[in-house]
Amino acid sequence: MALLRAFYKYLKKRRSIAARFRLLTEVGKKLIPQYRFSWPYLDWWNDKPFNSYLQRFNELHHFNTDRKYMLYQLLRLIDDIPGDTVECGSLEGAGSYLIHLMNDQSPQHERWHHVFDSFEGLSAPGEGDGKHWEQGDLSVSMGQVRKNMDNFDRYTLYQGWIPSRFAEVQDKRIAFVHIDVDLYQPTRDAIEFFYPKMSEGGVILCDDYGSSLCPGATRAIDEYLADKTEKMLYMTCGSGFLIKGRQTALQLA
C-alpha cells in the first residue's frame, strides 16, 4: 500500500495526461507485458447520452463499456432493415435497453424486442469452453431485468435454457441479433436459428466473439459460418459481427 501511496504522488505531480499516460504504460508493461494500451483520447468517452446510458447501469467505468458503444453503433446500421430485434443472454438487462432505446428511434419499424434468457446463469460449460466459467455464472433474475426495462413496453421476456422458446418467434423476420452466451452450445442454437430468418442487411453481433475467455463461442461461430458467404469480423473490443448477405474477404494468411 505504501507503493501505491507514493506512486499515486508521483502521478499528481505530473498535470498533463500525456505525462500521466506515459508514466502508466510504463508501470503497465512490469505488472502485465503482453497488455495493449490505447490512446486516452476518444471523443467516444465524452458522448454525454451514452454515458447517462451507462450510468443508469454503473457501468460508466466498467471495463465493457466499448463493446457497449460498439452494440449501439452497429444497431445504426439497420435503421432501414425491416424486422425484429433480439437478445440472447440479457445478464442484467442493459444490452436490451440499449436495443430498445435505439428500436424506439425507428419507429417506421414497430419493431418487437425479444429477449432470451434462463435467468438462472450459465449452463453447465462443455469440454471446449475453457476454464473461467462454472454452472451458475452471472445469475440475474427476471425480475430484474423486468425492473431495469420498465421504461419500456414493445419486448417480451423469454425464461429458458436456449433453444428450448425459440419456436415462439420461428415467423418474426429478424434485423438484428445480439448474442451474449458465453458458451458453446448456446450460441452453436442461437445461430443457427437466427441466421436463416435475418432480414438483407440485418446484422448477427456475438459479444464473446474473440475473447479467449470464450473459446467455445468463438468455435461455435466460425464452424456454423464455414459454408457461408459471410464470416464474422473482429472488432478490438472483443466481439465480432456480420452483416447478413454481405460477403466478407477471409483474413490474411
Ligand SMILES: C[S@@+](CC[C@H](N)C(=O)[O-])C[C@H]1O[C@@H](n2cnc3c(N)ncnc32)[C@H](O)[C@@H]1O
Second form
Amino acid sequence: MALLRAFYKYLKKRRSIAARFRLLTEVGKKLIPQYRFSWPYLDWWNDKPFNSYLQRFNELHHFNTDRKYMLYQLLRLIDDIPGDTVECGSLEGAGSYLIHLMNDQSPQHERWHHVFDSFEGLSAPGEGDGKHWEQGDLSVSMGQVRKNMDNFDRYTLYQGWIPSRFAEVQDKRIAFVHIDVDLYQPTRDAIEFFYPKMSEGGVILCDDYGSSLCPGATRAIDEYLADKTEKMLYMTCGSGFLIKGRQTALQLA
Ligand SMILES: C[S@@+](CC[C@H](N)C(=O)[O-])C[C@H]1O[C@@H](n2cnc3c(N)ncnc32)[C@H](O)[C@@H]1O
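Please could you give me the other form, the form predicted together with the ligand, since above is the form predicted alone?
What follows is the whole complex; the chain from before opens it.
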C-alpha cells in the first residue's frame, strides 16, 4: 500500500505524456526486455468514427486495435476494385462489421460480404501450429455474429469447417479477403481457394501473418506464395497483406 501511495505521488509530479512514457518504457524494459514501445503520439488513436467502431466491440483498449486499423486502411485501397469481400474466421464479427461498413460506402460495386466460420472455434491444431491454441478456442455462436451485424443486409454467414462451404462462392470475383483463422490448414485452404479469384489490385490480408502465436498461418501463406510474384508485406502491427498483381520487392538479406 505504501509503495502504491509513493508511486501515485511520483506520478502526480510527472503529468506530461513524455515523462510518463519514459517511466513506462523503463518498467517495460525490465518486464519484457524485447518489447518495443511505439511513440504515444499517433493521430489514429483520436480517430472518432474508428474509436466508436472499436467501442461497439469493446475493443478500444484491446491489443488488436492497430491490426483493425490496418484492416480499415487496406479496405480504402479497394474502392475502385470490382468484386465481393470475404472474411475467413469472424469471431464476434468485428472484422466483418468494418468490412461491411466500408462496402456500404462504396456502393458502385454493390459488394456482397461472405463470412466463413465454424462458429465452433478453431479446428484441431496441427504439429506446426505451436502450443498456444486448442481445438474449440475462440468459439462464438452464429447467432451472436448475426446480432452484431444486424444493421447490415448484404452478407452471408457460411457455417462449417473451412473449406467445406467455399464451393458456394466458386463463381465470385473477389476484391478483398481477410484471413484470420490462426492455424496452418484453414489458412492454406483459404489462400489456395481465394488467390486465383482475386481481381487485379484486390487485397489479401492475413491477420495472423508473422505472429509467433500462429507459426502455421505464416508458413501456410509463405508456402503458397513461394512461386508467385506477390509476397506478403509484413506489417509492424503483426499482420501481412498482398495486392494481387503487384510484384513484391526483395527484402534485406
Ligand atoms: C481470431 S478469430 C477471428 C477474429 C476476427 N476476424 C476479428 O476480426 O475479430 C478466429 C476465428 O476463426 C474460426 N476458425 C478457426 N479455424 C477454423 C476452421 N478450420 N474452419 C472454420 N472456422 C475456423 C474460429 O471459429 C474463430 O471465429
